[in-house]
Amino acid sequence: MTQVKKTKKTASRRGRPSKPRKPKFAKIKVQLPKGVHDILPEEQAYWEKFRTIVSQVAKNYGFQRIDVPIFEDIRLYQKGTGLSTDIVQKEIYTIKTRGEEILALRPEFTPGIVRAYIEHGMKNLPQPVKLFTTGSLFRHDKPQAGRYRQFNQIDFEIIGDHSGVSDAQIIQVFLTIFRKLGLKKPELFINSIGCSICVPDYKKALLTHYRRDINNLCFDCKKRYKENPLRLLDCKKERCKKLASKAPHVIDFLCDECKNHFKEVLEFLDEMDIAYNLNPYLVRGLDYYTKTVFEIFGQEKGSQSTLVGGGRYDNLVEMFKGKSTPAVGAAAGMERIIEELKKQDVKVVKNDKPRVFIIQLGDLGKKKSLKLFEEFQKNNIKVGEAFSKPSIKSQLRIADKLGSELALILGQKEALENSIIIRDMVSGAQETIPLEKIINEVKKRLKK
């Protein structure tokens, strides 16, 4: 018979189970969407001070926080921000549900807020109520600098009342916000739109100022020429800034009750000492907008620096079937405002580098470690720790690195004897101390 020779192969065949192989996975590069961006950790010191400070200063000036839903029936948009508007003819994001609801992604707060007011019976709260939100936003809009297809916004809004100082009020808390947060120089823009009564005629003017030269508008601005022609006054186009910038002032065309509520809303700035720029051909791109309208800018001037936008609107509440109720209201961008936070150098302090440190070493150490650790947190001490590291060097390391005051030490021996060493980061001074004193022994320390 003929003997087969035993190959390496047939041996480890026999003799010992072969290593069991790797799954095989389908691999794909995962990045982020187009026009969205994360906030990584090393930024959220911007983003914490920016909502600590406009929750601080809703509080102090009475507005009270709602947050609505990240979705609306579209009508809601449509009908409150406007057909005509580019948000809702370009920009926004639509959802078909399984039930054949058409519903939108928010593209602003304003008619969300509307909304509650009416459905929860807010008019029967004393008045004005004074509401004040922070969130995401969705348009699906061309991404460019500062400008986010899911982007974050505060708004403050002032409903059910129809005097000037709401309008001056809303301008106030935003620069009271820039003022806290530290930016230099902010500079308001504001202008009268007028309202029912008197924006007809001014329309009549605007469309005979472009009539003859409806051939050189841009395609959005034909439609707006039909459409909605204070929109022709808020185009970004060169050729349509040239011919805007002739056009007659709003102003001129005001009854007397808008001419003495903007002068009433221009007194309160004065009494205030908020510096103000008139801007006649300021009309802003909603169509619910009456009377005042204003903008404020950064450092740079132009239509992607845009800080705050805001303005009166006396007949939302109305055209959702609500009581006629006046109201005025603002949203600023925190992108924006964070980007400009960068570009004037403003510094933001970070506090959250734990001034303790505890280092543990062997099992035990770390079993009596996780407990004190614990025991710090219900004290309100925040501590730092590296519990997956297992040398004192590289514990150490990351404590010095942290900046931590002092570290507690934590091995074998001292859990065995319930005891634990403190030591001076700044001095490497060192002392044992039974464990069960150690809290009231660091809240001492920290003190000095």
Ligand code: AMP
Second form
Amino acid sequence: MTQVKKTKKTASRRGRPSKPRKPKFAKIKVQLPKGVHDILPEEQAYWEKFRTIVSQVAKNYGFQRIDVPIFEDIRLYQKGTGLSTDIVQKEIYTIKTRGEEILALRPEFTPGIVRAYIEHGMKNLPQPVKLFTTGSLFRHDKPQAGRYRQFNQIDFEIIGDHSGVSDAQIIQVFLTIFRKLGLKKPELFINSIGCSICVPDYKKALLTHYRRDINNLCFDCKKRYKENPLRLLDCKKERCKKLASKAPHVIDFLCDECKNHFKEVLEFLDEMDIAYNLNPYLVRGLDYYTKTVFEIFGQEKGSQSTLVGGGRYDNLVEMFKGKSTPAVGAAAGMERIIEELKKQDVKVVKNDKPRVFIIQLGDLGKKKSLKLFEEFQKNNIKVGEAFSKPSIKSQLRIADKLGSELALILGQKEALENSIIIRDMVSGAQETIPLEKIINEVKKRLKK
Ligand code: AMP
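Next, report the structure of the form predicted in complex with the ligand; the form predicted alone has already been given.
And the full complex, kicking off with our chain again.
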């Protein structure tokens, strides 16, 4: 046997066992990366209500859910969203795979949904195909209020219809969601940016308008002047905004088809009593839009407060080698809408409080309570519990705080006798009944 030499320290403790040493490991402090956020349990009621309303409205208006991957071939966004857009030039998150493929985290839904429409032969389904989705998107933008690097959108698309009725229906869907959420006074701004026949003339007119002041434009607008003059109207810098406010109106350049289409959309909106503001300078930041473009705002009208953005994209399916197919869609930021609801003081009632609460005492009481808890699950009755608390007082306090109407007490005595105490939490009246009768008794009392 090896003799263990006593050290000075252990010897001085006179035979008392030495304290177990704490394991040593390296510690690091971790924090959220910039521009992302947690959605904490107390926030979830808003999200749950929002998602439920979106699914209900989608069903009512005949939209089917689609889920597209979080990452796709980067060319989908370069070609679809557009090489000259801020999203692709500055904000896209890329992933280089081991096979040297370049993928991108989705910065928006439309290109992925259009890809799925083509890839799954949805042109063979009855047209139009009406799809919706919700989920996270990623843009490496400068984080600020209402602008995140990971955020969530709801997205609705109607693919395969050229009529203005689809543009109006997409707008209507979002307004219905807002009404059901209780969001007050959403304001719609709308414009038409024409098609590949009429927009070139408008672009020429814009270039002429800006030519004299080209040196006064901001760095980005100098690039836009060369690459995508429509986006000059979208700039948020004061000096560029001033120039934009005197620019020619696109509406004066629309071809007959685009003019009639826009007229048709506005007539449908009038018919549906949807108020709108015409904004001749609304162009939206993405390359694929044709004809109708629109935005919906809440109380604030700044660039960080657009709640919904959308429009028609009649060329996108064809751009991805699909058959020429007209389409229209829009997306709304969930975070921004929830923030708007809070600003407008719209409360969401949480309806997840258990009306019944199990209280247990002693080992046997706890064991039987676990079993009883499962019985309630099978009967679809929500019950509260505090299995980790040993005292009846603290458990009753929790039941009271949760607003439970009935407390079911299973102590050592009751567990041995196969009985249970049922306590009315309002009157304090108690009754002991056989354990096997408790589910029916609770059902009876909850019905009253
Ligand atoms: P877009 O896809 O850029 O047309 O945006 C549609 C909607 O998504 C906007 O109106 C916002 O509500 C929301 N949104 C866009 N970008 C962000 C962002 N970085 N953070 C939070 N919400 C956003």
